[in-house]
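Next up is one chain by itself, shown in structure tokens, the form predicted on its own.
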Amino acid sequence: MHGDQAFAVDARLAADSCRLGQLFGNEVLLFNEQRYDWLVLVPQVVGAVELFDLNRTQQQQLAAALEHVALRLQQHGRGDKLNIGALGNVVRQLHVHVLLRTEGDPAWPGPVWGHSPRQALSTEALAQAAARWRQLLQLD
């Protein structure tokens, strides 16, 4: 389908996004937002735009994945209600955003996404924060 292509995250997530490292064949991200604790997850799939391009195992992969993720930001993250999403509607590579919400933050009740601006964290608060995550998440 794809042939020889070599899989590579969209340049607009990486450009909005710490690389966190590798979690059952999906990248982990870290979105460069300060106001959320907000992960996203990119299935190593080259050409995947929608869940049913994954195959069965891909499709567990993602789910392994999404469980682990969303565990450890429910454990360890800001907030208190999960916010799962793959829109795409922008970005069409499939990927899931993974955010961690409060009752009154910014957005609320609404959806984050095209809300407001992003809000870049400093660089050094960026490395901590993804430093933070990877040892959280296990990705060392």
Second form
2 protein chains.
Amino acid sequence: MHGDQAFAVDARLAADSCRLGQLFGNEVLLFNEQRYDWLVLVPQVVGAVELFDLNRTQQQQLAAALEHVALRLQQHGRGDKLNIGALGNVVRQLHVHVLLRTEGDPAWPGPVWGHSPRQALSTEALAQAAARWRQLLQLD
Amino acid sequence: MHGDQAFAVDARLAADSCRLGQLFGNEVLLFNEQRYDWLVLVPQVVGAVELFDLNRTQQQQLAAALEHVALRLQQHGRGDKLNIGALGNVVRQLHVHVLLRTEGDPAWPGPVWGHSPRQALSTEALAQAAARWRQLLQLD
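Output the form predicted in complex with another copy of the chain next; the form predicted on its own has already been displayed.
Then the entire complex follows, led off by the chain already shown.
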């Protein structure tokens, strides 16, 4: 069905984030949000919407990427509780949010999704944060 | 650290749900909520808080249980978009929400978590829903 299409990250996801690189067949994005250390994984699979649209190998690659970024977020990010979510109610392209939460953060203890408008970083701060996370995630 | 403790589902999760059974080392709960077909998986691992507190085998078992319930939710549940989340901001015990959403549902397109108070089923309706999902999930 999608055989002729090249993979591309959804334009809305791309607009709200900075690309860090790729990991085991997944795009790794830094969500452009001041208040949280927030990554998004997007499997490079044309047409995937649900987790189980991925074949077994793609699922294992996503799991490996998820573990890689989750452990480094926990080690180096602000906060101490991972929140992981695959919703896709707005952007249908399969993507997985992985972010760190802290007791008392703006949305605590509710979810960050739908809580409040995104608070973007400045262009310079976003570039700095992206460079830092590329290094911490060994995506250079 | 937790070697002497027996596994038990967190009391708050248990109070808000009906146990359906177990699947590949995970408790399967039907969340007691009228508006959504909503399951919760709880790995039977004492002290687990984050996804990667599970060892490789436990992760694979959780993934297998997740696939099993997700596919049957999509096939038999109300709605057409899966929402999968592991948050744990309130209840720390590792648990994964798997539910179906529909465009225009009460929380659409935001997350269900933190949206509004739970609307419980009657005792009879909960027992009926639990029996139906036990059969559909082959947990009898």
